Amino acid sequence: MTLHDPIIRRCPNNPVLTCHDVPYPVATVHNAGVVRHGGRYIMLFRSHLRNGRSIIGRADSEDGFSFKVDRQPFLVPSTDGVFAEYEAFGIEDLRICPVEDSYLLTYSAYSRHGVRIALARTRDFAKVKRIALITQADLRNVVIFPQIFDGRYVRLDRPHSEISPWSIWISYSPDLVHWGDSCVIIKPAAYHWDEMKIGPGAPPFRTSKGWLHIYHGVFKTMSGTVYRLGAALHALDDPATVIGVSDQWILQPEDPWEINGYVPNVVFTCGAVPENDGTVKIYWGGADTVMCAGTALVDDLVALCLTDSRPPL
């Protein structure tokens, strides 16, 4: 990578998915979790219905760039029990977290009570079982590490707080339902590209140097906010230890569909898929309207965290 090369190389066919690709009526396609399963790439994307509330759709791909959408939504707000009450206003921004022999799905559940994180599980993306509501309001952007540490699951999350402005926290659970021992591990940096707020993006994945985590950061300007992506590296044996946080962003809104849309000037990731050739496919919503994709070298992202790092706190 030279000084002027982009860190993330955008797919030339961006956007890779839009509302026009969906065989049922939606206004947007964005903020998708993506995983490779059974030799295919599975994308679980958020869409606004035409009443303004959100559901989750599914699209499949052979190559990770050309996706075909299922004829029916993948996940819609529950109509049963406690989930019905807390998902009444829609479900959003799903992450796919591979853990042991299944996939844990974390998503934002909206209702008159605010936003909470719901947790579900699937093994085959055909059947989904809701497990629990795992946070109180107002908390979002939960990603779960793909490894159990000393008998406990570990997650990154982002409470809504102006006291410790929109920072990344870590929490632990013995059973995926009860979470605690929480502490803040990365905070926004003053007068920095992510100074307003940060939050977990794609679920972390393992590299030889640490767990690589692609997160989002927000900067407030005179004409509104700008959402960009950054990278952080967590220790392999203790993800609460942050080895480094890249001082520079790795992606910012540049293409027309990232600058203009439902929410202008946004690139927002919920999914990244590491490949055997040392690259990673990164997926992001553009302006909360379309889905985009790109690739990066894992070593380049790790190097930014190690050699061009800012303090995490």
Contents of the next structure:
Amino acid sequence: MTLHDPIIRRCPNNPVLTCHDVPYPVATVHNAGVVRHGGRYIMLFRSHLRNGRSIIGRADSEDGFSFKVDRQPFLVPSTDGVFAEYEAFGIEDLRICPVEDSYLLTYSAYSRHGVRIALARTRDFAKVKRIALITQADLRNVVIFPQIFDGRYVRLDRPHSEISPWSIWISYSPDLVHWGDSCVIIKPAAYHWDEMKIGPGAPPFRTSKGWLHIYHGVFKTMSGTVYRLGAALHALDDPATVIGVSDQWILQPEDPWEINGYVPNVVFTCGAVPENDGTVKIYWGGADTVMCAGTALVDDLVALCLTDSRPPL
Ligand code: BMA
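Switch from the form predicted alone to the form predicted together with beta-D-mannopyranose and print that structure.
Full complex below, order starting with the chain above.
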């Protein structure tokens, strides 16, 4: 099979959203979760406020590329109880995980105690209910699979470690609150584009060959780090089984707004929307400053994982 080059075709209107499109004062617009809901695309994006802390805004689109931002932020740090304690430094990098009849929102909660992941639920993007803080400190990038496996929710996550390069783990829960049976399933590959650290990116989506997961990988250079995107395929009946991890990256910083910005040389994804025509829309933050979008053929991404794969561990 001949793969298309480039694998991800960038939207000609990139960046699709910037701080200038937001009707309240923010310094950045990036790392957004996106879903199709009720015939529209809903984007929940992160913005730095001018004090350096982050909140989540909402933008809607008819076509997935041209977005209009709500007048008010969608989610700001809680002022109540345990969530207030752990969200005090801001909330970041929200993923929208469609599971059963609702959307599970996972986001990084920052505080003087470190970073952990909070879980909230919405059915309509009007009412949002926080459910629980689902990791302890220094564990983030949580994405939840759209299916329940043998009565358990399944998530990918990324703990920090001093001993091992930061890797992608899997965990299970009967109730979304208590998680366990964790094990590592994909590690960075030595002297490879993702050798420094990797982490879950967009919530995985179903293909005929497996769950497709777009993740991020980091390489350290003499002038800082480079964040790129890669693809991995997990078995449909058992997501802990990694069928293949693409040896090549699928996206790297190339446009000026990906190379220069708040953090240079970053493409970072929290959302991808599979379409009925065999394509997938992929969304990424450019240089932690703007939102970009692109399209790929699902078959190309699957083929990279199956025919040009590197060992997962
Ligand atoms: C990661 C996270 C992301 C960010 C990326 C690049 O560690 O903080 O939110 O996009 O670094 O700065």
